[in-house]
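As structure tokens, one chain now follows by itself in the form predicted alone.
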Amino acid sequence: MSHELGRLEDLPKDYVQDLRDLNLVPLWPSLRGVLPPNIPNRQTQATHWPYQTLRPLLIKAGELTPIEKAERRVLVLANPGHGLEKMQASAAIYLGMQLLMPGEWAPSHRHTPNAVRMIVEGEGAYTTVDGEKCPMSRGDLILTPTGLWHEHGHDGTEPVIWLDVLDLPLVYYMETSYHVNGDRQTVVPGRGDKQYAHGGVVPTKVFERSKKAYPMLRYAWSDAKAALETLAADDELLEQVQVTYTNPETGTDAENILGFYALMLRPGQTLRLPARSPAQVFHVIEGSVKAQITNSNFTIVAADTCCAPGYEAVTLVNLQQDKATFLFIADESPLHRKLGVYENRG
């Protein structure tokens, strides 16, 4: 039986036309590009965005752009596979390096889309989350997940940047996203970074049930950091060295759309990540990597980032002999099983 379909040109230009007329599409003329055999069509590439290059436009558009005309100054990571239009990194994942100066403020907001935050570069700043004061410092990771206040102050006196992921490209293809201004929010006591500080050991009230989704909201770099060391050290057979950032009361990832994770590699080593469904994004907090993805290999230093599409292996060589180097991952694993097309093909 011939597995060769028929072509639109191979329909009379009347029937077509009669269709179209209708709102109608025949399928089968399309039906190998929405469902091709053995591995999806993927848009994603990988790419690369060097910090050394990029840095310096940003702190132009700090120049060029105050920050009242602009709310949120940020200079978009797009993937060239998708087109740079869409400003999208994958099929799910936005990025964007986000400047802010000394003495800003960028006003208070809320969004349907998930972002995190992970600090690249810069003391002084901070992130106000459903009331909760985060402060900034290199390597944390902060949540402002969907439908929450937030709103960013610089209280420093050096630039501060950082890496905004957000699930936007998801939530703008169902037609959900948009967002509400709002008025300067009171800071209240408490924070989550502190009181689920140490794994394994949680407030009390944790068997209550707090009525926050996201009880936590920053995760610091010093407390990752010290967990991936730990771990290394516990078991020094250990391949891949990697946490992820959790929700402390419920132990599920700590957004429900994006993934997001802490990688070391010892020094000097090898290490291939298995081909898996979901696209991944690559972010350097310490040290320096080369990527090699698909075809293309990528050398990937302190605050630098990349993308890898979903469905291809990913080897990365610590190219420091003498000391760790920790990357940041996000990916849209969550996404993937909730929906029941998550695949790893080791």
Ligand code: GTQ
Contents of the next structure:
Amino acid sequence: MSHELGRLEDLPKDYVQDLRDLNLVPLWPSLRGVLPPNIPNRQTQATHWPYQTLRPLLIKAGELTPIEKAERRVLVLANPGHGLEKMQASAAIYLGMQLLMPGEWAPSHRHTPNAVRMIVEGEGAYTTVDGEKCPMSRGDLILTPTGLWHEHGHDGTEPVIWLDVLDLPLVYYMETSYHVNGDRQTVVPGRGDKQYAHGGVVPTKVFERSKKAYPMLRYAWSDAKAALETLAADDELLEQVQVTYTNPETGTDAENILGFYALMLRPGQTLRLPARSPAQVFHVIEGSVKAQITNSNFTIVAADTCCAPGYEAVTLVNLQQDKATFLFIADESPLHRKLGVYENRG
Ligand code: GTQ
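Structure of the form predicted in complex with the ligand, please, following the form predicted alone?
Next comes the full complex, this chain leading.
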């Protein structure tokens, strides 16, 4: 049985003012707002950022603003549902497209938010993370987890562009977001992506396993793609051909707050992803898909990015009849699971 709750306007003005003067607020006029029936209010809107329209503006930023004046030359993919100035794709996800021109240098810093980079275009750039020089090629995923020093450099000849995915909105909301600038890092020998290149066997020094919180910082696209193709070939009936980027020592998600995945859609495949509580982001690495998200129908082609609010099913249709399509997905699952609010509503 539902009944209307009292409104703020139903109360005498002087009473409301007396409350305000004492920093008090009546709950009942706002109760349904903060605890809506059955499904949360979501500001996150299904939003599509086509690469073709974004790229020229990012290149223009390269002409307008030197790297020294930007530190990080990024156009933020902002969800209009949250208000553009909030710079969020969803409640917990920030997305940015970052440009580094040949010879440029984005200096070393570290910060509390976790970040990953999904390389979209160009060769010859690298990110040095915690002393590991990680080459950047199309589709590679590079982690810069909370607290680790990172800087970007570019020895190539063409612009390099990547998608930054951070948990900045959440970390900022918690009043825990800050950064520290540092000196250029000394590159140290040893790279996690080499040491952990083969799943199921991990490096072991004098019977000791790595104590690093983040033992693997670079996930080569060639390896992730090969894993997907092997999965697909191994079981022709497997519907969701997907891998999760994990910490190879613990098997848990690669970072603490956001989850990262690669998905392969078989030629012509239609895949329905169930309505789950986390918001999610889709970025096409190779191919093209139709993404049905709530009332939106996006055609997302290679290098495009889109986002979906939580609690909504998403249907992905591979628009290629003769080829697989590959997507990178980021979502809020690790956060929801840790907080105990994760739901799969089917
Ligand atoms: O490359 O370190 O998009 O610190 C936002 C904040 C990228 C970075 C962003 C950052 C970075």
